[in-house]
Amino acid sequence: MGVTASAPAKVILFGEHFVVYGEPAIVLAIDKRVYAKAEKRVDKILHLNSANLALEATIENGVFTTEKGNPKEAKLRFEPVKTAVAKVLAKHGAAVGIDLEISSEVPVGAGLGSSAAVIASTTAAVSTLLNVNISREDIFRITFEAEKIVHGTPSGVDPAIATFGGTLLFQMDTGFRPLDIKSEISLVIGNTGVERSTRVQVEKVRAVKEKYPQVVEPMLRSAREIVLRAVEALKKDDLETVGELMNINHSLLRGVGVSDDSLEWLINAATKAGALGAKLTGAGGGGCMIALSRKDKLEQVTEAIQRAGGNPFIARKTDEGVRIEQS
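Where the form is predicted on its own, what structure does this chain have on its own?
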């Protein structure tokens, strides 16, 4: 008898890059989820399978063996999953063999927090399967630790949103706090399909800041003001203002050099099709953009992004974090 758990993906609604310099950001859980199904085995082997990535591996007595796909990629993708399972097994107190099957509605490597959602759903599924009493805070901590393998020094935003869901205000020095947003937020997410390195984009902004400090410092203050005004607008369900602020936020991101042609094509197409606002989300330099739209314009905006060369899908805010689907 298996247990399936899931966790949501995320978008950064406001504040990416500027958050590195202590400014706030708004992060939103979306209704696209990653699923992890855990089943017990009769042996002590951990068997990992990712349907979306066409990767399969086994771990026996600490030895990692790739069964399917590129060995280097399998190790990279499954190492944090192995870490999360090991932490649950340590709480369980006995070695158990587990079959773990991961499937996802979320594009991988697109800045939507899929790796954190994989780890959070895995942690929930395995702990429930083994009757290990585990809190959401435990799931967050385990996901955060495992994410360090992927990202080195993660901010904690992705593990938090995958675990708790909802809308979070995040700042480096104060961490994250939930925002009580009642608005129904509908987004079209456009994936450019262009792979990018977060590290390269972060270094690009740092270089611009070091070269033009007097120019970039006011941009940081503007980014903070955008987030604070966006919080108020979201609480009032004033989506026009949210959209306008998204446009201004994107102009700042373009100004520090993290947009590119692939993103600009999709953002311009979305705006012309009637989106209230559109911007890149995440690191930039490719990856994804988001367009805020009223319900009656969602299809129109989606089609426009597709015609402009993007791979679009509709996503909505979700307040639900990690959860057990079935057992």
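Please could you give me the other form, the form predicted together with (R)-mevalonate, since above is the form predicted on its own?
Chain only, nothing else included.
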């Protein structure tokens, strides 16, 4: 008998990258989830399997062995999962062998927070399996610590939304505040299919900021103002303003060097098809873009993204953070 837990993927509506420098971001959990199923083994081996990534590995006495797929990729993807399991085992107090199976409804490495969702769902599944009593705050902390291994200097926005769900106003120094947003937010997410690393994109922005501090400082202030105005617009259900602010936010992201041709192509297609606003989401450099659309234009925007070579799907916000599916 195993335990399955899940955690939501996310889109950052406003503020990615600038959030790393203390500015606020608006992030929402979407109705696509990552699942982790944990089962006890008779030995002391941790066995990790990701169907989506076609990767499989075992860890025995700290020795990492790739059973399937590229060893470098297996190490990169599974390292934070291993760390999260080790933290739960430390609370449990005894070594236990575990089979862990991960599956995802969202593309991986595409800016939709799948890596944080993998860690949060794994932490919940393994702690429930071993009867280790941990709070949501513990899951957030473990996910954040494990994310640091792959992302370098993450802001914590991905672990927060994967754990708590809903719509959050997130800021590094003050943490997060749930936003009570009544409006139906219909987003088309367009995956460029271009894989990239969050760490590399975050470093790219750091280099631009170091080279042009006086140029980037006002951009940070501008990003803050965009978020504050977006909160007001979302509360008033003023989607026109939200769309305009998304366009301005995208220009800032392009300015700090994290857009690319594949994203620009899909963003232009969505805008021409009648989207209220469009921008990259997450780390950029490929990955995904989002387009805000009125309901009557959703189909047109989706088709336009598809024709432009992207892989589109419609996402809605969800309130549910990490949860146990089955035990």
